[in-house]
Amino acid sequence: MKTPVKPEFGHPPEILEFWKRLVRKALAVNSSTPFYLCSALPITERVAELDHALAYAGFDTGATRRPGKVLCRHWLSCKTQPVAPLLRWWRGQGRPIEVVSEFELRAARSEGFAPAEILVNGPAKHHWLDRHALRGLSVNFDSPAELAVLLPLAKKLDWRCGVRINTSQEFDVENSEFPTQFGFTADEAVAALKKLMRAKARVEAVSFHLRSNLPSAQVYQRALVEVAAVCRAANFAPLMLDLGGGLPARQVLTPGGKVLDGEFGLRAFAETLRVAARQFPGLRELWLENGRFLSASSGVLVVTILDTKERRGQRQLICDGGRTLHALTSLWEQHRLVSLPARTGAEGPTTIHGPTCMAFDRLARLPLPGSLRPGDHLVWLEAGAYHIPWETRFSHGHAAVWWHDAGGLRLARPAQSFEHFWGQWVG
């Protein structure tokens, strides 16, 4: 039987203490687990880190105020972490939001975002967006059918229109010979841009998305060459260039132990964008939608050890939360774990399981101290990106969510009750 290798992470001690302190505060108020704990502070740090690299490359980041330079705008990816206090906090920073579904659009409006502060992406919008006659939205069209249905509404409501382009750099990461289902092909994009211009719509943007956790900024470079070629073929000079996703999360490892952002430098990324901007005469703004990079480090998952077992030389910790319910990303990512209280002593091969009746329910497998015992808490870091939207209710309810910002720590969502879990059925 293969012995698990302990992954190597590089979290500064102050980061670990920050989360331990917040978790202890939450547990002091309510000891029930599992729960997610999210904080605005790491998002602020990621934005500042990215802005620093962009400003160094000569971009206007808002704070730098560089007249005549291309302005970079950060859009909150609502799908990545749809937590109401986060949306309110982000709006309080004066920043816009990106949505990809009707529920997300309604959530953004519910939290006070004006239509001009909302960017609508995603496929098949023509089946729901016409129910929301909002003047001044930004909308990136995803297909010829979508454009045909929504173009009259776009003109009537003065939408700021864009076209999403499917470049050769966007493909199914599990089967790279297959493209993703999003956006226009190059030829379709040229036709769509010409159609928008002939119709005298307010077409101002081109968009592309390059999947998650890109290994290198060179992927952006190759994609931008293709996007620029589409614009030249359509005789279109975009005012806005929308770059969706791609930047890898900090302090996350592959199943094999490789650091996801080990070869991705923000300075190299910013320099790539600076050079690429020359291919787009008249460009005014870069739109960035880096959901995973901004929010992965902004949340943790806290579970409690319920039971321990020994199987064929392996120790198993049965917890009240795990992959099936709370951390689907553990299937392809390794995150750091810390225990409360801290346990020391001899380490042995250990697997952390959730409470569901699935062998799939494995949060981590690594050497851990044999002194860990029922009642101890485990904190799984980097749980701020896609964990809450991918949470399941497999024989359990949704977990509680705590939120932290300058106003302190508070419960943002209570754990789901049985009445809510089962009371949804009406027939």
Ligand SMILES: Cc1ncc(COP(=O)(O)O)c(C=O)c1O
Second form
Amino acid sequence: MKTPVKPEFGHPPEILEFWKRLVRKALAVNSSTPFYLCSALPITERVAELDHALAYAGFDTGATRRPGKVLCRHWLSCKTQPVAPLLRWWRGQGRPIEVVSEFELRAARSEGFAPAEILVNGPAKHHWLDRHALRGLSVNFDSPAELAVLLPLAKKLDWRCGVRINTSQEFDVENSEFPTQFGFTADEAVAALKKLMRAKARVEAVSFHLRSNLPSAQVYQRALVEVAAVCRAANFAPLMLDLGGGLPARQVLTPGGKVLDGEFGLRAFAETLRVAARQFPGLRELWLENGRFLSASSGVLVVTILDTKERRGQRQLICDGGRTLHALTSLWEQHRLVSLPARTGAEGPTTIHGPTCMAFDRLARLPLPGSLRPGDHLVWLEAGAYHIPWETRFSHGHAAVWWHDAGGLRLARPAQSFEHFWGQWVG
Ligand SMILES: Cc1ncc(COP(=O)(O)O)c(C=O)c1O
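Got the form predicted alone; any chance of the form predicted together with this ligand too?
Up next: the whole complex, starting with the chain shown before.
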């Protein structure tokens, strides 16, 4: 049996203290677990870091207006962390939101975003977007069929239109020979841009989203060369260039122990964009829709050890939360875990399991102190992206969600009750 290796993370001690303090505070109000705890503070820090790099490369980030410079605009990727107080807080910062489904559009509207602050992405929108006759939306078209159906509405409602281009840099990460299902091929994109211009629609943007956790800025550079070629072929000068998301999350490791953002530098990224932007004369804005980078570090998952077992030289900690229910990302990512209280002493090979009846339910396998015991809490960091939207109800209900911002810490969503869990069946 392989002995697990202790993963090396680079969290500064003050980050660990920040989360421990907040988790203790939440537990003092309500000791029931599992729960997610999310904070606005790390998001502010990530936005500032990114803006700093972009400003250094000569972009306008909105903080200090630089007339004549290309403005960078961050759109909140709603799907990454669809948490109501996050949407409210983000809107309070005067920032816009990106949505990819009817529910997300409705959520954005419920939280008060004006149509001009909403960017609609995603495939097959022609099956639902016409139900929302909102004037002034930004809409990135994803296919010829979608464009054919929605073009009359786009004109009538003065949508700010864009075309999503599927470049050679966008593929299924698990099978790189297969393209993703999104956007227009280069030829289709040229035809779509011409069609929009001929129709005198308000076409202003080209967009792409390459994939997640991109390993280097060069991937953007290669994609932008292709996007510029499409624009030239269509004789189209975009005012907005939408780069999607894709910046890697911080302090997250691959299953093999490699730091995900190890080779990714924000300065190099911003510099790549500065050079690439020259291919787009007349460009006014760069749009960014980063999910993981902005919000992964803004949340933690807190579980309690319920039981322990020893078998074949392995210690197993069975907890009230885990992969199946809350942290699907543990399939392809290793995250930092801290215990409350801190336990020390000899470490042995340990596997942390969730409570479901699946061997799959394995949050982590690593050396941990043998002194960890039932009742201890484990805090799984970097749970602020793609945890809550991929949460399941496998034998159990949804977890509670706590929210923290300058206004303090509060319960944002109670744990799902049995009545809610079972009461949804109507027939
Ligand atoms: C269109 C679009 N924009 C932004 C994102 C956010 O991506 P990430 O979390 O990798 O930054 C995604 C993720 O799938 C996406 O599809």
